[in-house]
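First comes one chain, alone, set out as C-alpha cells in the form predicted alone.
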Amino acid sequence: MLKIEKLHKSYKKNSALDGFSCELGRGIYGLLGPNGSGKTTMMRCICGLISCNSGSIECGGDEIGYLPQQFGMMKALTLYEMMEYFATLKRIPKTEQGEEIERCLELVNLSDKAKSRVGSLSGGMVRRSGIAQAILGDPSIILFDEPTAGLDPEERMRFKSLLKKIRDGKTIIVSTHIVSDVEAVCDSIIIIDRGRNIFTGSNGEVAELARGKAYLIEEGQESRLIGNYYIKDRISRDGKSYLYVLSDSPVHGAARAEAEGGIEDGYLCALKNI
C-alpha cells in the first residue's frame, strides 16, 4: 500500500507538486503526464531522495525499488560486479546475491553480458541494467521512471512481459508520457499535470473521458470549432485532408470519428480540460 496525501514540493518559485494525492494498492499503475508535470519529482519524494515541503507519504515499511530517469553505472566494473554493488546496498545477504543477480539479469535478457564491462554496453543495455537493479531483491514497491527510453521495439515488448511476470503482490508505478507504454499492462492510470492528480481510473474510465468528443473536419474549416477543443492530428482520406479534433462542443457539419482513440484521446481530454 502506498498513500500520498497533499504533497507539495517547490524549487525556489516554481511549484513541482501542488497538493498531489493518491492511494495505491497492489497492481500496476501508469503515471501519465507531459514533461515537467511533476512525475520525476513525485518519485524522488517517494524514495526519500528529496524532501517535500509539506504533505505525507506512507508505504507501510515496504522496500522500494527505483529506476531513475537518468541511470548510470561505473564503467570500469563488469555488469555482474555492478549488480553485486547494488545487492550490497540493498542488504541482500552475500550467500543469496548470486542467484538473485542471475534471476534479474535473465528477466531483462542480459545474462550473456554479466562479465562485460559496463563501458562496453549500449545505451539500451544500460537501461535494461537499470530495470534489473530496480527489481533486485524483489521489493514490494517498484518505481520505473521512463523505463522504455532508449529501448528498441522488441525490448519494449519484453519490458511489458516482465511487468506481468513480477506484478503479483507488488505496487508498481510506470511513469511515462507515452500512452502505449501503459495501456496494455496497467490496471489503473493516474494523470498528473502541473503537480496535481487530475484523474485516476481504469483504462476504460480514461477512454470514456473522450467518448463522443472526437470529430473529423475538413482542413480549413477551423472556424466551426467553438468551446474547448484540441487538434490532435491531420489525416488524408480519399484525396482530402481532415483534422482529427477533440471537442467538448458539437462541431457543426463535422462527422464523428469512426474509430475513437481510446486512452490517448481520454488522456488528452483530461489535460486540455475537454
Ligand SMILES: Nc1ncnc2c1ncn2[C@@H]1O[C@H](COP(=O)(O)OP(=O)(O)O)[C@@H](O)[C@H]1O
Contents of the next structure:
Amino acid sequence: MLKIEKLHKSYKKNSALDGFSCELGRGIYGLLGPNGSGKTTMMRCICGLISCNSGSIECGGDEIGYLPQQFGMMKALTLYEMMEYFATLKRIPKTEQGEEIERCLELVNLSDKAKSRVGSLSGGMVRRSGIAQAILGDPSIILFDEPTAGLDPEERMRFKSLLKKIRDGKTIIVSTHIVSDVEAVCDSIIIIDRGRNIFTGSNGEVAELARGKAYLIEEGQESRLIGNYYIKDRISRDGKSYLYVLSDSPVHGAARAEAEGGIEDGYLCALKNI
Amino acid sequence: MRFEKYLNSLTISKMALKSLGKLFFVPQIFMLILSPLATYLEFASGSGYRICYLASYMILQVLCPFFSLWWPLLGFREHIEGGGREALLVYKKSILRELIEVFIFYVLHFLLLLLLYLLFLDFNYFPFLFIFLAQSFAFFVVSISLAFLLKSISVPFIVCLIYEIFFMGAKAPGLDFMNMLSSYPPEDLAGLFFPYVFIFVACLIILPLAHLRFRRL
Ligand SMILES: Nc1ncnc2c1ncn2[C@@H]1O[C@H](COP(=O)(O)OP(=O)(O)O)[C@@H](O)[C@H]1O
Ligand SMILES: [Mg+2]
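In place of the form predicted alone, the structure of the form predicted in complex with the ligand is requested.
Okay, now the whole complex, with that chain kicking things off.
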C-alpha cells in the first residue's frame, strides 16, 4: 500500500512536483510522463532520498527496492560481490544471501556473469544488474526509474516478463516516457505532467481517452483543424501523404483513423489536453 | 538486536575494505614495511641513534595522518561519489558508524607500528601518541567532511597532501597556529596537550555536522 497526497517539491523557483496525489494498491503501475515531468523526483521522494516541501507519503513501513535512473558502480567488484554488498546493506542473513542472489541474477538473465567484473559489463547488463539489485530481498514496494533505458528490444521484452514473475503481492512502479514499455504489463497507468497526476486508470481507460479523436487528413489541409489538436505522425498511403491527427473537435472531410492507436493516443490526448 | 546491528555494520566495513582490492594494502605497505625499512637503511648508512630516532619521527609524521584517509575514502567511495550512490543511499542512510570503525582499524595499525618501534629499536614514540591520534583524526574528519560536501574523494586527498607539503616544515610566524605537523618531536609536550584536545573536540563536532550533507543528492 502506498498513499501519496498533495506532494509538492520545488527546486528554487522551479517546481518539480505540484500537488501530486495517488493511491496505489498491489499491482504494477506505469508512471508515464515526458522528460522533466517529475517522475524521478517523485520516486526519490517515495524512497526518502529527498524530502518534499509539503504533502505526505504513507508506505506502511514496507521495504523498498529502488533502481535509480542512473545506475553504475563498484567497477572493481564482480557482479556477485556487488550483489553481496547490497544484500548485506539490505540485512539479508548471510545464510540466505547465496540463494537469493542466484534467484535475482537468474531473473535478469545474468547468472553466467556472476564472476565477471562489473566494470566489464555492457550498458544493458549494468542496467539489468541494477534491476537485480532492486528486487534483491523481495521488497514489497519496488520502484524502477526508467528501467528500460539502454535495453535492446529483446531485453525489454524480458523485463516485462520479469515484472510478471515478481508481481505477486507487491506494489511495483515503473517510470518511463515510452508507452510501449508499460503496455500489456501494467495494471494501471498514472500519467504525470508538470508534476501533476493528470490521469489514473487501466490500460483500457487510457486508450478510451482517444476514442473518436484520431483523424487522418491529407497533408496541406491543416487549416481545417480547429480547437485543440496534435499531429502525431505522417503516413503515406496510395502515394499520398496523410497526417495522423488527434483532435478534440470533429474535423470535416477527414477520415476517422480506422485503427486507433490505443494507449499511446490516449496518453497524448491526456498530455495535450485533447 | 543491537548486537546484530553492530555485526551488520562490521560486515559492511569489511566488505568495503575488501572492495579495495590491491589498494587495501597500500597503507600497510607504507607503514609496516617501508617506514621500518627506511629506518633500517638510516641505521645501515651509519647514522647515530638520535638521528635515526628523529628521522623515523619525521616519517611517522608524514605517513600516519595522511594514511588515515586511505581506507575510509576509498572504501566508501561508492557511497560518496559515483553512479551507485543513489541506490546505496536508499538502503544505507548513514555510513558514519562504518567510517569510524575503519578509522579505529587504522589506529590499531599505527599502534602496532609504534609498538614495533619500541620493541625492536627502543624508539619510544608513545608520549606523542595523543598528537598522532589528534592529527590523524583531524585529517580523517576534514577529508570526510570535504568528501561529503563536495561528493568527491579526490579533492580531500589533494587538500591533505597540500597541507602536508606546506606545513610539514613551515614554522612561519603567524601561521603556526594552523600547523599541526612538525618534523621534529615537539619538546613542550604538556603545552601541546590542550591545543590538540581542542582539535580533537572540534573534529568530533564537525563530523556529524558534515554528515548532514551526506544525504544531499
Ligand atoms: N537536482 C535538481 N535541481 C534542480 N532542478 C531539478 C533537479 N532535479 C530535477 N529538477 C527539475 O525538476 C523537474 C522534474 O525533473 P525529473 O523529476 O528529473 O523529471 P523526469 O524524471 O520525469 O524526467 C525538471 O524540470 C528538472 O529540471
Ligand atoms: Mg527521470
